[in-house]
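Shown next as structure tokens: one chain only, the form predicted alone.
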Amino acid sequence: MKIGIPRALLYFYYGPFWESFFKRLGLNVVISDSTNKAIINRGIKVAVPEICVPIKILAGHYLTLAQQNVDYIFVPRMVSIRKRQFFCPKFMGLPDMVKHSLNFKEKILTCDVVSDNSNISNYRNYLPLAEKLGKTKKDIKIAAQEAEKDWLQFRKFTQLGYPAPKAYELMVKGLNPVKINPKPGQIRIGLLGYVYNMYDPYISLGIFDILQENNVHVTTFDMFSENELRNVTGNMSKVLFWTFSNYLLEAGLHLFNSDQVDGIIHLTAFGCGPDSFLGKLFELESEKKGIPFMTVRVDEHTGENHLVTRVEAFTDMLKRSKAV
């Protein structure tokens, strides 16, 4: 049996767990190719125009996998990974959107994912899959426990300062890397964005490569543990509505109020409602703390040259400021 996993949305955070889970059940796992023009065009044709770019990309990946002779395509309903906080409604309604607006609805494989923290390995989340996959409760439990070990190792590597794709590569190879620290005199930038914006090379237009070419040390929200950021927003009367938006808010406030960065870039996709609030909060904090801040907004039409020019100008400004 072949299980397809779209290389989109939370694949860049939970992909190591899901891939390990299905493989440990003895299933063949097919990951869709990296986002390209054909995939996103496929998604644009079937998605409503007003929806955000990451969801359009997910639709393209789903349809691409459906044509690759897979038996099922895994599209979980991400509900909550924090008490009294929830995912964006697009994530909670994703299986329904796929089922009712895309072809190949018979291929959808879904379950509700609920947890008190970012570790979603509780086997009970995946028991609804057992019957379709021809597995027992014991099979599901053992696979989830083993996949959890892989995911925790992956998270350990991201917290050492490795971007998620590199952390996954290190995990697969069984290596034990050292922590990445800024080099003397190196510009330090906090890159704040959802994992599916930062790590999808089509959406991000290779922003990590651009920053590295400009000798920049990059810090992202997923390089922190939950415990490091848990109390950052404790003095706020109200936080944002959605969990991953709050992850970014916490990481941003932490970076603005620490001596870890020289500047901050907010990478956001056009059409993201929560980011409109988040970006304004970052602007206010930037003015208060005197730390340079830039928003980079991308959509399916954004060109790489535009991004390169803005990022290089921002880093040049930081280098000159630091040299004074």
The other form holds:
Amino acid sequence: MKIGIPRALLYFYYGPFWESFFKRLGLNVVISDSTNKAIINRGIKVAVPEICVPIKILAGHYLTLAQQNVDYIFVPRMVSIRKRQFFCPKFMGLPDMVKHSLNFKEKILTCDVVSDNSNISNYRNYLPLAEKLGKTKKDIKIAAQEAEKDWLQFRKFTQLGYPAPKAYELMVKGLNPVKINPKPGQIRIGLLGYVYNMYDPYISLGIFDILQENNVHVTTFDMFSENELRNVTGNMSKVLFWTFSNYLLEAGLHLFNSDQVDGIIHLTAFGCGPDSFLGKLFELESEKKGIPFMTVRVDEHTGENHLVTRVEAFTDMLKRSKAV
Amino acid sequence: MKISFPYMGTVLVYKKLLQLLGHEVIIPPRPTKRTIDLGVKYSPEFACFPFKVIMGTYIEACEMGVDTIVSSGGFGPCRAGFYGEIHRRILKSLGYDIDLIILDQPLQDKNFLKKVKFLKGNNSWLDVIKAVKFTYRLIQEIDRFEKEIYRLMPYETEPGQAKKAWNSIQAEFDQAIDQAGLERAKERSLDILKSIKVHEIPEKDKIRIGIVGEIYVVMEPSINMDMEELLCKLGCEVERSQYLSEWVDHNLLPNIFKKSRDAMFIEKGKPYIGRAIGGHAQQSVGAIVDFKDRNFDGIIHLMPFACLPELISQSIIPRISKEHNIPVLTLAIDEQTGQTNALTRIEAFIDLVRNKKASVNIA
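I've shown you the form predicted alone. Could you give me the structure of the form predicted together with its partner chain?
Next comes the full complex, this chain leading.
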């Protein structure tokens, strides 16, 4: 039996878990190709015009998988990974949207994912899949437990400072890498963005490579553990409702207040609702702390030159102010 | 102390409640182009449209010397629950030093009692209960008359009659301060209603349109092109999926004896959106099904540009429209003030609905 997983959205955070989980159930896993022009065009055609780019891309990945002869396509309903917090409504309504607007209703494999922390390996979440996959409760339980180990390993590597795709590679190869620290004199930038924007090279236009070519040390939100960031937002009367936005908010406030970075870039997608508020909070914080801050907003465009220019100008400015 | 609130729908109700509690109330101006311009200027670019309009309203209220603003909150996952936090920060950065009181669900908000006590002022709890009860009745009555008005307006013999009547009815209710006053206002309003002269239209030729969508753009005529009036002028009866009294029924009263209309919408929406995803997405799709069940002829779906929950309903609506055989027009409302485009689409839509009905009648 073949299970399709789109290389989009939370794949860059939970992909290692899901992939390992289905493989350990003895199933074939098909992961869609890295986002390309054909995929995104397929998505744009079926999605409502004003929805955010990551969802359009996701739709493209689903349609691509549907043509790839898979038996099921995994469309989890991400509900909550922190007490009294949720995912963006678009994640919570994703299975409904897919079911009623894309044409592969019978191939959808879905379950609600609820957890009280970022570890979503509790096997109970995946029990609703058992019947369709022809597995027993015990199979599911064992697979989830084993997959959890892989995922924790992957998360450990991201926390050592490796971008998610690299951390995944290290995990698969079973290597034991060392922590990446900034070299003396190196410009340090905090890159705040959701995994699906930062790690999808098509959306981010390869911002990691551009920063690396400019000899920049990059810190992202997933390089922190949940515990490190706890209590960062302690003095806010209300935090955001979306946990990944809160991860960004916490990482951002932490970076603004801990002298770990010289500048901060907020990478956001056109039409992202949660980011419209998150970005404002960063802007106000930047004014307060005097740390340079830049917003990079990406959409389905394909020219990367503007991004190169802006990132170079930003790092040049940081270099100059550091030299003074 | 001068107290104010966001402008949405029949604002005399909020005014009344705060006045009964002994506060000095300033009604913010009805949103105009200036309100929207101010809001857009100081809001994050991709904030949803209601956020921007309310931002502008707050700034205008501050200019009028208001020092306290009361609004409602929430805990997501729709963005509206976080409005207050960002509004407060922006107002502060603009130099307006005001109290923004956000009323959240009592169980999740640590400071709920403190906020209520502040609003309570020197009144006894009994007075507060009386005031709240009175206001609730007031909302119910006003909503009832509003529904009637937009049922009659398309058939008025003399254009503008119904609108004028609606204004007088609101003025009547504005004078009521107790139960007896409410009864008087009700009687007079019934007379006013009767004075509207209407053409007789055979039942089979009546066109009924339901408006569904996000609460602010559905309820506030000044930013939705006066949608109800517009549709009435095109000869359609109109009903909304959202009325203030129903919001109260669903959100503030226990649903033990009577199921609220919202709860019924949610049930009808469930086959399409499996669980609450914030905002009014489930209600919106449920309301479409309900309007169809009640033999409405078409639906206008209003959403703020890039509204998170309504984008999900928008994605699903083509399927509902097909399965239930009811035409739906989705309009995203934003700061664009040019209306010709939307107007053309609405007129075309109504023509379509009319032709559809005519062809059914013939068959």
